[in-house]
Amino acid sequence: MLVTSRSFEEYEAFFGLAPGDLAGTVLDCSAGASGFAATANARGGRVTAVDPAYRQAAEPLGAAAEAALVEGEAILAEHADRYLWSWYGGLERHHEIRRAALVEFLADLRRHPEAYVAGGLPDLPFEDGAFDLALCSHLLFTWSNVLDEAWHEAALLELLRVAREARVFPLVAQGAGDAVPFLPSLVDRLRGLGHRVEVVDVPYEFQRGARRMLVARRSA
């Protein structure tokens, strides 16, 4: 998986973010070299990002998302077609929006290692109800054709498991932005568990038809 880094306005976008959803305790997962938990928690947030990615010494890893940010910009070229681009306004402005978040991640990191933990789904390294919410960018269904059905099953009832509340985004594959063929039978399953699972609408398109989140809050 690539260690990419997006900002904190990206993330308000991605998950319609209103400032009481950001009140209590937020997971990040998997945060990659984000800027978010860097801009939330300097406004007072308590935000914690995990990762598989923070095993590596800061170096290393920035090394790693400067070279996602590469291989982004060639998927970007390779499915032209299947982006728009009125939120970014080019692709310009989106390498900046991008590098500017890996900038503040990495000082971030420097500064505050304690808000960075090393760990990935689908099992997290936190107890039961240890965050009111969790978000999980571009992970979930964007990587199906890798991880499958199963996997996402498991790693929709970890973040369950520690947060009350999950929100998911976006609901396509990367690349073409193809649907997740499971996606419909896995929801199923969540609500039959008890868990409220529901498909909502977001202010952000820039995948062709990934303007969806999933929004997953635990049963009683």
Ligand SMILES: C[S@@+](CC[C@H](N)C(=O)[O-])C[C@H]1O[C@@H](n2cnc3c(N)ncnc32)[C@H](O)[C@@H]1O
Given for the second form:
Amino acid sequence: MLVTSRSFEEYEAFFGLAPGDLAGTVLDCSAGASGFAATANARGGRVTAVDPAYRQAAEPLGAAAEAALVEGEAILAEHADRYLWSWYGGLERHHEIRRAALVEFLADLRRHPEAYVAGGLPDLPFEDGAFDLALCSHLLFTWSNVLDEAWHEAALLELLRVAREARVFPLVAQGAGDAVPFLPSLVDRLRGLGHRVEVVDVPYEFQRGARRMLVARRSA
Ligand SMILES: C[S@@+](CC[C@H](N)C(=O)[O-])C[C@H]1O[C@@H](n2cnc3c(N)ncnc32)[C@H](O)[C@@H]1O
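Form predicted on its own done; form predicted in complex with this ligand now:
And the full complex, kicking off with our chain again.
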């Protein structure tokens, strides 16, 4: 799995974030080399990033993220028809955004290592209710070809154990952006457990068909 470096601005669009959404404690789960925590915290936020990749030292982690940037762009060039370019304007701007986010991530990791915690779903190293909001970009559903429905259910329940609200983007599989067959039954089961779950349109579509997020709020 690539350790990608999406930016704060991309996260804002993926998760329909309004300024008030970041007023509390926030978890970026499967944060990879994203610049989200760095930017948000520089603006006074309280964001913690978690990813199993943080078990590595900064240098190999940076090398993995650098390799992901190159590999990701090769995939984009090879499958350009799978993407819509209105948000980025073109490959060059996409590259600038991802590189800037990677540079910001690496600088922040060195300055504030306490904000980057090694760990992974479905067993996160945090207390119950540690966060107001958990964000999860490009892990759940994206990797539904290798992570099954039971894993997704355990992962979503874990996000709702550590946070009052969880937002997940996107809701389609990597590659051609196929719909995830178990999404409706998973939503039904979470609702059956008393959680409030909605599928919400967002102001972003890059991978064709990936324009909705899942918002789950823990039962009282
Ligand atoms: C495609 S990257 C997304 C990174 C970042 N969220 C972004 O949007 O650029 C997927 C990330 O999920 C992480 N990951 C893999 N298994 C995980 C797990 N079980 N729990 C949490 N993160 C995981 C990988 O290390 C990788 O950094």
